[in-house]
Structure formats: C-alpha cells, structure tokens
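Listed next as structure tokens is one chain, alone, in the form predicted on its own.
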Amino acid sequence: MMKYLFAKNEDIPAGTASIYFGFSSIWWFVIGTGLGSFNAAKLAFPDFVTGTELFAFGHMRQVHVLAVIVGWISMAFGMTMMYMTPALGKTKLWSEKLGIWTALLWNVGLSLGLILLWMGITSGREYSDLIWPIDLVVIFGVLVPLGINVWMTIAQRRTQGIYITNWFFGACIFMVTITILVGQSAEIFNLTGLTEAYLTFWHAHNLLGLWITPVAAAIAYYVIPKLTGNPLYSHRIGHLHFWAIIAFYSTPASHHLLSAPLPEWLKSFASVEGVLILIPAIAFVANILLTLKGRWSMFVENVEIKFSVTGVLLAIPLNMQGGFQQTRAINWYVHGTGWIVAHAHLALLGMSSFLEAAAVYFGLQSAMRRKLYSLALANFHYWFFIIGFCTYWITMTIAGLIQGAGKIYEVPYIDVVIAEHPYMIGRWVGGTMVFTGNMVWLYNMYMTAREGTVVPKGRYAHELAYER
C-alpha cells in the first residue's frame, strides 16, 4: 500500500484504502483485546506482574481503551465507509490517495498518543485521555479528511436519494468531531469542577451514542441485505432511527452523573431522554429482523450474517439494559460497579463489534476479490468470540450487582474483593477468548490475502467462500 502514497490518484486501484484500513483495525483489536486479557490478569490475579510502573493497572487501562475505540472500532468504520459509500452511491471514492494517507496518519496519531499514555503523559480526563496537540491531529488529520472524502464520494453519487447508511456515515462523522471539539474544551480552556466533570461525560457518552453505536447500525443497513438479497425492510423506519438517534441521543450524558450536584431539572430530563433512546433501538432491531424474513438459514451458513445479526440481537439487551439503568434507583444501585464495565463492553464489544466483523470480513473478502482462506477458522473465530464476550458479560454483571450490595449494606471492602474473585477470574477467561479469537482472525485474513483463491470477475466473494 505503501507504494500508492505518492502515486496519482487514477492509478490507485479501487478498494485500496479500504484494505488498508481493515487490516489496520484486526491489528488493532488484536493490540486491544491482548491488552485487554493483560489488564483482567492483573484484576484476577494481583501478584500477576507487579513492581514495574509501565505495566500498572492505571496505565494499562487507558491505553487498552483507546487501542479498541480509536484503533479497532474507528478504523473499521473508515474501512466500510471507503468501500460502502461509493458502493451505495454507484460511484468511486472520491479519492483513494486521500483515503491511504488518513488511515497512515491514523496510525501514526494513534501510536504516539498511546506511547505518550503508557509513559503517563496524559490529560488525566476519564475517554479524553490523549493531550490536545493529538487532539488537534486526530480531528484535522483523521476526522476532517475521513469527512472530506466521504461527503464528497456522496455529493458525486450517481443515485437519485441518499441511502439510510451514507445518512449515518455523513452526519455521524461531522458529529462525532463536534463532540471531540467541545468535548475536549476543558482542557484548552482550564475549565474544573462540575462543568468539567459534565463535559467529560458528555464527551465520553457522545462517543458512543453519535459514533460507535449508529455508524455500527449503518454497517448492518448495508451489511444484511446485500448478503441476504432482500431489500431494506422499511426505508422510513430507518429515517425514524436516523432522526431518533439525533433528537434523543445527544444530552442524556448527565445520567452519568446522578449523584452530583447537577441542576435536577437536568438529570430528569436526562433520564428520561435515556429511556426514550429505546425508540431508535427498537426502529433498528425490528427493521433488520425484519429484513432477514425467509432468509434465517443464513445465520447458520454464512459467517458474515452470523456475526451481523448477533450484533443486532445484542443490541437488544444493550439498550433495555440502558435504559433501565438510567433510572435514578437503579442508577444509584450500580453507580461505579462492574455493571457499567460490563454494559459499556455489551455496546463497544458486543453489539457494535460484531457488527464491524461481519463488515470487514466482508469487505476484505470484495476488495482483495480473494475467497476467504478458511471458513473453519472463522467460525472458530465466531465461537471463541461469542463464548469469550457471554463470559465475560455474565461474570462483569454478576461482579457489579455483589460491588452494589457490599455498598448499600456497608460490607467492608476486603469481603467485597473476596465475593467477586471468582467473577474476576472469569472475566479473564472471557477476554482471553475474544483475544485468540482475533489472532486467528488476522492470521486467516493475512492467508486470505496471500493465498485466497481469485474470485472470477462476476462472481462475488461471499459467494464463492462457501463452495467446496
């Protein structure tokens, strides 16, 4: 790929900013999930690496985080816009050059700010660790560029409307960079105490609602039916999620702040805002479940609609499990448990992960226009993840409901640490499943790139993967 960045723009084949990006994103859920383990070791097992200040739990953590939400997610999200825009749209990416030198840029901001996070230069701010200048370079090199050239693959579509995908894709990039803008404010500006505090969860919670859950959806609105072969079930009723995420999903980040003394006008509107989010969840799950009518047996045979709809069925429990903690008794029940660890992976590595497999497998698969190498390998892949996350899940859940108990009843905290051993333990195994997982995973896309069979011209790539 290397050889295209100074190439002109016409000699670049298309799809090859696609590739990059999505060979870029396995390496870096392999770097997260491994980190990921690393960390859940150190919680199961506390003599397990110790005396070295690189390898605490305080400095692992962070770069855990953003190694899955900026390398893995983000990426693979560049990944499907570079190849599902212009395919949405019959048309080319506006620019292929453009494309290899935001995913290059991507990967060099994001491997010094986590070098820069290990050594513990940070800004000390809870999802806005990175210090502003790798801000500044995520924003105007990642973001804007990424933004530039998907708004401009749309504006030259050659389709008459505009598909429910490339609406996520188009607003979900300009809000997402908002989000960081304002987000991050605090930092340029100094700002402390409450209006820090709102700011940084509104940031935090931002991420997740304005980029990582809807452009996930947005994945399976093209992922589903250009695999099963039906169309759309209902366009309107992707508008009504569309327009859903943006009306409701944009302030009800004070619910993460129930207990402080923020106006009380604010955590109810919040709350209720929270549990109106079931509306858009409601509209996407139902329409896609709906797609699928007449072709369930794909869910079984096919991997990529395999990992697509347990995406959108975990996105089930995601958002009434949201939506019930948002409550203030419930709130004030797992406040600062194992709980919220476990419901922020249920969206970051369930619903949405899932999703962005599925994508990627099948975009790697079309723009190589190479069978995949095992199909074995990658329903081994499939188990060990699903297994691997339920494990986790289940295990975090239950820790997070003792951690609730043991503060309402005054448990002392040694007891506490105690009870929940074993379910540490267990959130080990659950992430070291989901990390060999991915290790299989590359190595299958690298064999896939290497030695996969040439797909014939007519034919497509998922097709031809499950032929004997």
Contents of the next structure:
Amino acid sequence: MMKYLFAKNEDIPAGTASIYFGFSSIWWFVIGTGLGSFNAAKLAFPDFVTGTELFAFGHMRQVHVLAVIVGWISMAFGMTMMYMTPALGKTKLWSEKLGIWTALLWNVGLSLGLILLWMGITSGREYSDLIWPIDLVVIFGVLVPLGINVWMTIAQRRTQGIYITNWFFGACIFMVTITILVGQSAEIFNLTGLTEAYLTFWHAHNLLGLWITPVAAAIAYYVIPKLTGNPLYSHRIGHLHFWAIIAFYSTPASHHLLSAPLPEWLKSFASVEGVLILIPAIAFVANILLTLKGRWSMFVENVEIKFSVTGVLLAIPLNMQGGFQQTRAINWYVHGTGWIVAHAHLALLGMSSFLEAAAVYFGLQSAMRRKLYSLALANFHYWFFIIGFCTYWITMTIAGLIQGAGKIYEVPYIDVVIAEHPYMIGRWVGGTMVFTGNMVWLYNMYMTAREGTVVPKGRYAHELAYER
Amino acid sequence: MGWKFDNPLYSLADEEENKRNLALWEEEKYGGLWEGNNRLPYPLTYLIGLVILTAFLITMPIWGQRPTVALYAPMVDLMDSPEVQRMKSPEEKMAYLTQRAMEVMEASDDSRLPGLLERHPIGWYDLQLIADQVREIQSAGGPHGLDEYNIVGDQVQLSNYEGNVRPDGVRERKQPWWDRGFTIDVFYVSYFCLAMVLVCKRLPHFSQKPDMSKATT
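What would the structure be for the form predicted in complex with its partner chain, rather than the form predicted on its own?
Up next: the whole complex, starting with the chain shown before.
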C-alpha cells in the first residue's frame, strides 16, 4: 500500500484508499476493544495491574474512548466514503492518492495523540481530551482533506441526482469540522467555568449527533438496498430523516448539564429537543426496514445484512433511551450512573458499530475483489459481537439502576460497589467477547486479502460470498 | 421550477416537474441503487405526532414549579409561636411547621402548591435566614406579593422575570406557568413542520410511484 504514496494518481487502482482505511479501522477496533476489555477488568477486579501509573484507569479510559471513536468508527466512515461516494455518483474517487495520504496522516496523528494521552498529556476535557495542536491536525490534516475528496467526488458525479447517503456524507464532514473547531475553542481561548462545560458537552453531543449516528445511518441507506436489490423505500422519508437530524440532533447538547447552573430556558429547550430526536430515528428505521420487504430471509443468510439490520434494530432502543433519559425526571435518577455508560455503548458499540462492520465487510470484499475467506468465522464474529454487546449493555444497565437507587436512597457507597460487583464482571465478560470476535474478524479479513477466491469480472463479491 | 398553489397539500410542484422527477427516479440508478416515493406509513405519521406531543408533555411537570417565598410564609408566621419554641430539635420544629404549612397549601385553590412544598423542603436554619426578610416584605405592603419573590442564596429576591405590566403600571414579576424554553420550542418545531411540508410537497405526490422496471443499470 505504501508504494502508492508517491505514485501518480492515475496509476493507483480504484479502491486502494478504501482498503487502507478498512484494514486500519479493523485494527483500531481490535485495539479499542482490547483496551476496553482491559479497563473493564480493572473495574471488575480492583487488584488487576496496579502500581503502574500508566496502566491506571484514569490514563487508560480516554485512550480506549478515542481509539474507538477516532480510530475504529471514524476510519470505518473514511472507508465507506472512499468506496460508496464514487459508486453512488458512477464515477471514480476524486483522488485515491489524497485518500491514501489522509489514511496515513490519520493513523500517525491518532497514534501520536493516543500516546500523549497515555502519558497523561491531555486537555482534561471529556471526549475532547486531545491537546489542541493534535485537534488542529485532526481538522486540517484529516477531516478537511477527507471532505475535499468526498465533496469533489460528489461534484464530479455522473448522475443528475445525489443519493441520500451522499447528502449525509457531504453534510456530516462539514458539520463535524465545525463541531470540533467550536468545541475546542474553550481550550484554544482558555475559557473556563460554565462556558467551558457547555462547549465541552456541545462538542461531545454533536460528535454523536452530527457525525457518528447520521453517517452510520447513511451506510445503512447504501448497504441494505445494494445487497437486497430492492429500491430504497422512500426518497421523501429520506428528506424527513436528513432535515430532522439537522434540526433536532444539533440542539439538545445542554441535556448533559441539566444539573448545572445553565439558564432554565436552555435546559427546557434541550429536554424537548432531545425527545424530538425520535423523529429522525423513526424515519430512518422505517425507511430501512420497509426497504427489506420480501427479503427478510437475508437477515439469516447474509452476514452484511445481519450486521446492518442488527444495527438498525438497535437504533430503536437507542433513541428511545436517549430521548427519555434526558428529561429532568429520568435524568435525575440515571445521571452519572452505569446506565449512561450502557447507553453510550448502545450508540457506539451497538447501533453504529454493527452498521460499520457491515460496510467494512462489504467494502473490503468489493474493493479487493475477493470472496470472503470464511463465512463461518464471519458468523462467529457476529455472534460473539451481539452476545458480548448484549451482555455488556444489560449488565451495565442493571448496574446503573443499582447506582441510581443507591444515590437517591443515600445507600453507603461501599454497599453500592459490592452490589454492582457481579455486573462489573458481566461487563468485562461481554467486552472481552466483543474483543475476541474482532480478533477473529481481523484474521478473517487478512486471510481474505491473502487467500480469498478472486471474484471474476462481471460478478460482485457479495453475490459469490454465499456460494459454496 | 414552478410553484403550484391550487392544491398545496397534494403537490406544490407543477405536473411537468413531477413527471421529470419520476422519470429521473425510474431511469437513474446510483451505483445499482434506486429510490421509491412512498409516504411514511400512517401509523408512523401518528407516532411522530405523538412524539412531538410527548416531548412537550413529558417535561410539563416543571412548568411553574419554581418555589416562591409564599410557600414558606405559613412557617415564618408560626416559627416564634410558643408550641414551636417548646420543641427542642430543629428537625422536630420543621416537621411541625411543614405539616402546618402543608395544611394551608392543601386548603388553597392552587392544586400545585402541596406538591411544590413537598419537592422543595426547607431547613430550620435556612428558614431563620429568610424569616426577617419575609416579615419585612409583608409589613411594607408593597406592590408585589410574596408569590413574586424567590430565594436566591440567603436573599429573598423578586423573581428575575420581566413580566407583563399590570393596568396600574406595576410590572408583574411572578414566574409564569409557561417557560421561555418551551415557547422557543413551539416556534422551532412549528418552523420545522412547515419546512418539511414544503420540502415534501415539492416532490411528486406519494400516490405517484416510479415504475422501477424501467430502471437501467
């Protein structure tokens, strides 16, 4: 892959950047979930790896979070943009070379940022923990080049219309760039107090609302119609989804700060807007599930459909929880408990990661023109992923309810810790299953690249994947 | 791009534009994909209506739920009475005072008051901090009643709300039952609904479905 860094753009085979992004994303997923498993072990077994500052939970947590968000999820997004955008415009990627350089800079920048975090060099602000020089690298070295590639590919498309997936891709890169720039301004301009808190959570919320959730949805808009052969159920519902995301997902950031001395009107506004997040969710889930009409058997047979439909189905509890847990009454109970941790994992490890896994499976096979090495290993990956995730989600939700009860009824802290101990072990078991599945996935895709049957011209990889 | 207003809920685009759109959807495949023109199923349309309603209602209990100083006035009236003086512990005094104040609230016409008092209890030492200020406001007989004052730290202050001007020229400072955040939301959601109607009605009506059998690869 490195040999193309200095090659002429026209000499680089189509899909090269996509393959680079795809393998990087799986690699970061293995690292991210490995760190998650390690951190969960520290919470389940307090004597696990002690005495070394570098392996303290306070050092390791941010590394896990950012390895998953910036490494796995965002690089999987980069991968999907590299192959879906040109396919949807019936054109080539504007610059494969820029794509390869973007992926390289992304890996280098992220590695540097995570090492600094691990060493304890941090801005100390949750979800925007990287120090501002690294943030500038992320914006101008990664997001802007990615955006230029996507926007230029859309601009030079050979179709008259622009498919929904590309609306989301184009808009979300723009919005996440603004989100990070504004979100980091607290650090750049040395803002403090309530302003800093608000900007931190405006940034954190909009990363999810304007990047992770909508781009994952955009993937479903491509993968499901592509693999089922059905037309997307509705262009007009796509409009409702897209504009509802813009209107309602960008506004409720202050629901993270319902107990802070923000103006009351802002908190009321955010609570209502937060429930309205259900509107884009309903539109999205309806559009995708109705597209599956007559093809539900593929949910059992096809690995990519299995992953993507699971992701779409997980969007239902995700948005139900998200909408209601930020109303003042429910927030009062679950704020600061494991419930929120479970909910965050439902978004990132559940809904979003299942959709990205589907896209990476499909994209790597298509770009490499190779049949999946082992369907059995892919199914193993799926089942370890879903069982591991559900174990994590359910145990953390229960732990959160215990913590909430402990908080409200003023139960001594140590009693709460003892009561939630079995659930912390459950969390570790679930997380470790996901990590194990991901290692198997990395092996499967590596073997696909090395030994997967070459797909003949005129056929698609996904058509052959299930022929034995 | 012509606009047509004779049947705005059917389509705002003229028939020629609708035909062009349908033809495009039938013929143009985006890398092997094409799109239908179905509506959101009726049950889900109603569900969205329910979500909007719920979004407002679910946080409605906080409307007008800010405690005013009037809630504690019955306690101030009784705190120096012989029966309270006889009680030894602050907890005992407050249990008695809260019970008496609750009786006053339950007898009131405003059904929100007992719940408000329940959710906003006050301690003996805090009551002592505000007692003199409450008595001063009551004896001054000013234009504002105790229900227009809030407790801010150890101070009793007029509610920080610029309300309506009464006929006698006095500006009403009482917290209203509604909330500015909700008001902004009402407008925000209304604008969204209006914009979505315009966007969707610019498309061909959902009864006009593209014939996908014409689609080319």
